[in-house]
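One chain is shown next in structure tokens, namely the form predicted alone.
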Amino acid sequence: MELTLSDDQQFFCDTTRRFLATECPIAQVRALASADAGFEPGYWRQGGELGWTSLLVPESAGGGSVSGSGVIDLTIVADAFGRHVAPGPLLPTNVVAATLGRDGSGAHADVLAGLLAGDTVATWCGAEHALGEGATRATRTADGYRLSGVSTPVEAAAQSQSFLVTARLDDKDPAEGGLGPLVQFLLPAGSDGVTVEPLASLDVVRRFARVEFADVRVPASAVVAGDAPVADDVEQQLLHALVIQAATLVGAAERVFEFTVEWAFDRYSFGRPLASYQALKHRFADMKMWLEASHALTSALAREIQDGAEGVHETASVTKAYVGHHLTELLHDCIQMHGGIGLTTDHDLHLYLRRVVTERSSFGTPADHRRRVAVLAAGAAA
């Protein structure tokens, strides 16, 4: 997130961190690991009251942000979630709320209101299409569409009341390279033909699932954004997902770095603090550099998304590639510095490592995004 915050943003940051520290300390995170949902509905409702789900939604649709720059404000919340390895569907709910706030029709107003209040949860099935790997298809029928395919992994699918589904129409469109255009639907999670299969999750409090659509009948009223092209909307959803991920990774890594430095000063070896050894100083210097660069990239990405800057897609992939790679490396280094205790599940390190590795792997790995940067650069040079 931004290193320099306005007074209102600083108050928002302090309030969010204090709330998470009070309502969901690490002991609570461990306790929620065995809960089906991974979070308490009352906790999420309080988060809605704090504004966690309304930052990307315009005031005209019931939302609002602290500073007028909702994306930047959202990175404050995501950073706090990383620092506290907090539970809750922050990423999918914000992606869906932003889409409905921008494109949703009056038919979806009730769903959006529930998301903003924290009363309900929704998730996005279709990130694969943003990365060119989507397999969900839609066919026009006399009264709407028929939907088939699979989306996986989908965060909070079993806890959601609504799905925002991205699919590719069977219609061939020369503008899409011979493929059908993308279309998005808002479906009730309990629609006939929808199957949700929970998956084993590395993150202890976030839940993922495989969602299958087997000839699901979808009314025309479920279409989001009407007949308008949605390819740009899908790219925008990916951008929102990536900036939330990056801020979460930075928050988690920064917290681990802080308590690892404290450990190195408190722990003695041969009569000297560990932190006094030159080899460890060099490793801490590398980690600090990775953190500062990750801060800068995430802040730049948030500003470019907020401003709709040209080249934002390249910045997003550069950020995911750098932050995902180096902050995972930072976690591994911190575990090594803790010695044997860092390898145990009794230590909080494993909670942070699970969160960071999960974020690194979803919505494209660093390797995927390095390839994406190459494709974007080749396209720009052509």
Given for the second form:
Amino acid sequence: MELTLSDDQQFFCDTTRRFLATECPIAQVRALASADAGFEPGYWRQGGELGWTSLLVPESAGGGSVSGSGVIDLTIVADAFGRHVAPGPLLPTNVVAATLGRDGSGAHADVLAGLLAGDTVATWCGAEHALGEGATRATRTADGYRLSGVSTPVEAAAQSQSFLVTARLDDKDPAEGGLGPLVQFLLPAGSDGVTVEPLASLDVVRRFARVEFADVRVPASAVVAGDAPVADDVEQQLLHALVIQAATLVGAAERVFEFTVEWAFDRYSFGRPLASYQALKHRFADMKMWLEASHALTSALAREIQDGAEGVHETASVTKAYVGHHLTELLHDCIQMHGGIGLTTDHDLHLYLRRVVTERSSFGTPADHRRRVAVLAAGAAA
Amino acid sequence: MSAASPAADGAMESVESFVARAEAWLPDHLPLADTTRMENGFGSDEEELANVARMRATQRTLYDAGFAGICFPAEYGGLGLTLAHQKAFDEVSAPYDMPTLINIPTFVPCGAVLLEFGTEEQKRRHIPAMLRGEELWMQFLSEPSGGSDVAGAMTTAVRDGDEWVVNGSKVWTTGAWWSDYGLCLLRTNWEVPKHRGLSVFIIKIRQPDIEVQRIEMINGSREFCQEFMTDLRISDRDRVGDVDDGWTVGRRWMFHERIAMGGGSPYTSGKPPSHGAGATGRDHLLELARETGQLDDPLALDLVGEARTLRRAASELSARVGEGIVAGAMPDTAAAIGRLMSGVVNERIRTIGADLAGSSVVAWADDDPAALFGVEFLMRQSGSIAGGTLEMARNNISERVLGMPRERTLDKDVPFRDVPKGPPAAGGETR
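Same protein, different state: after the form predicted alone, show the form predicted together with the partner chain.
So here's everything in the complex, that chain up top.
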């Protein structure tokens, strides 16, 4: 996160953290683990009132940010979500809200209004396309499209009222070599032919599902048409997902680092605190370095997305590669520092580890993004 | 002064105006950097001396045009501008052949230490000369027996009226054979604990009572020197800081060095080539992968991407730490975080270079794109030892940033004369 926040941002940060500490302490996170949805509708509505889903949406579309830099403001929320292992579909709802907010047509204004208020939830099917791996296909029909394919894992699919689906049009002549452009639809949950199959998942309060589209009839009115070509929209969605992930990872890892440092002072072995052993102090020094570098990259990424900077895609992949890898190492190291207790579900560490691994391994692993960095650089240098 | 500041009314020139002037001036006055040279390039002595001469001349050119010493005070020949001016200038000057070798150690830590602790006379005598490229400074800090225990210096200065008599040896001094001055940490009192018996002096290098020997390193470089000082007499006017209070100076000295190595010092100017990779600089590893036909190999892409990731992370971290310290959001000791990062990143990048180069690290033709990646790999640890080892950086972070207990030592509160200097002799005597 940014080293220095404006007064407004600091107030927003404090409010968000205080709300999560009060409404969703770790004990509540544990209790929600066995609840179906993983979060309470009332809690999400209050989050909507606090602005959790409005930050990437322009004021003209009903949104608004704290500082004028909505991406940076959103990292404040994501960081707090990481610190508290908070429940709720922060990532998918913001990705969808940002997309609908960019869509100047107003065709989906009612859905957007529901997301901004926290009354409804939406999710993002088709992140695979953002990484060039999507297999969902759409075919034009007389009155719209037919949609087929699978998207997995999709966060909060069973809790969502709307799905933003990315598909590749297969209307391009195969003889011309290749497939058509990307298209995005906003589908209501429960559309005929859409099957949501819940999956087992690592994070205790976030729910994921496999979503299958079997010959789904999609009316032309479901198309989401941003001002920019859809491929650019999909790229923008990935950028938003990656910066939310990075900030969540930083918040979670920083909180774990804090209580592990405290533990190192409190825990005595052989008559000395753990914090006095050079072998362990050096590992803490490495962790501090990873953490500060992760903060620095996440801030840089948030600023570049906000500014639409050239090179932002490489920055995004650099950030995911570094933060995803090193902060997962940090979590595992903190478990090592705790010894056996760190491997139990009695300790809170595993709640954080589950969140961190979830962010690390979705929307591209560190290895995926390292290769993407090289491919982008090779393309730019060619 | 061919391009005097337009802000002649005393108001500080804006960053935009300063950068605009630099952008207009640079293309006509500095050549582009030769990015085909490997990092840590080295050549014959003649080439090295020619390089040093060119560096001095370029520095003078920058000085005359009003682009030298951006954050140094105006009364000592600098421009008295801000870190933002310096950072902006670093960006626009990155493609050019900047004399960045003068950054460390002449400007930082030596110039920075003189600014903080030097007498008015010392500052007026040396800092403008540094900024004009007339004085190149080196650090007479490490000693053959010292390692990371810098405060355990045994090279001694004994007072004799208005002079001091110096005996002993300093080592690992980069380029002492072509430099002008050394900032030197000396033992002035053996009867007090080690940190309380040190003083700092300015030493003119090229004189009869100093013998400079060169050391050959693994990569063939003969940059490092060892200096032997025998009954060398220096004036008390060349003392920096109070007698026996050299550690106060030394701590700031090492702070300035760490923050400069992490890339966050206000007193440096221009980016060294190794920090340039990315937006403007060359990515040697990407080029190697391309030239050796590895760009369709997922493992090679992973390695190239990892190296770029680490470089960018190091650069963003150093910016954050630099800004954090200036803004008071981080303690000065956080400079060690950037120092640690640059060391571990260099190590990993050189390992990646060796892996991408394959068997060419073993034997190579002159035109082999992988030539010298093996030699660079042999030198992998250089950036993890020079400027204080990574282990010291880790101690600094854990003890001074995180506040963890100090390591136990046997020299605390013991007169330095009585501190063990080697393994006990048979019978248990320590000296």
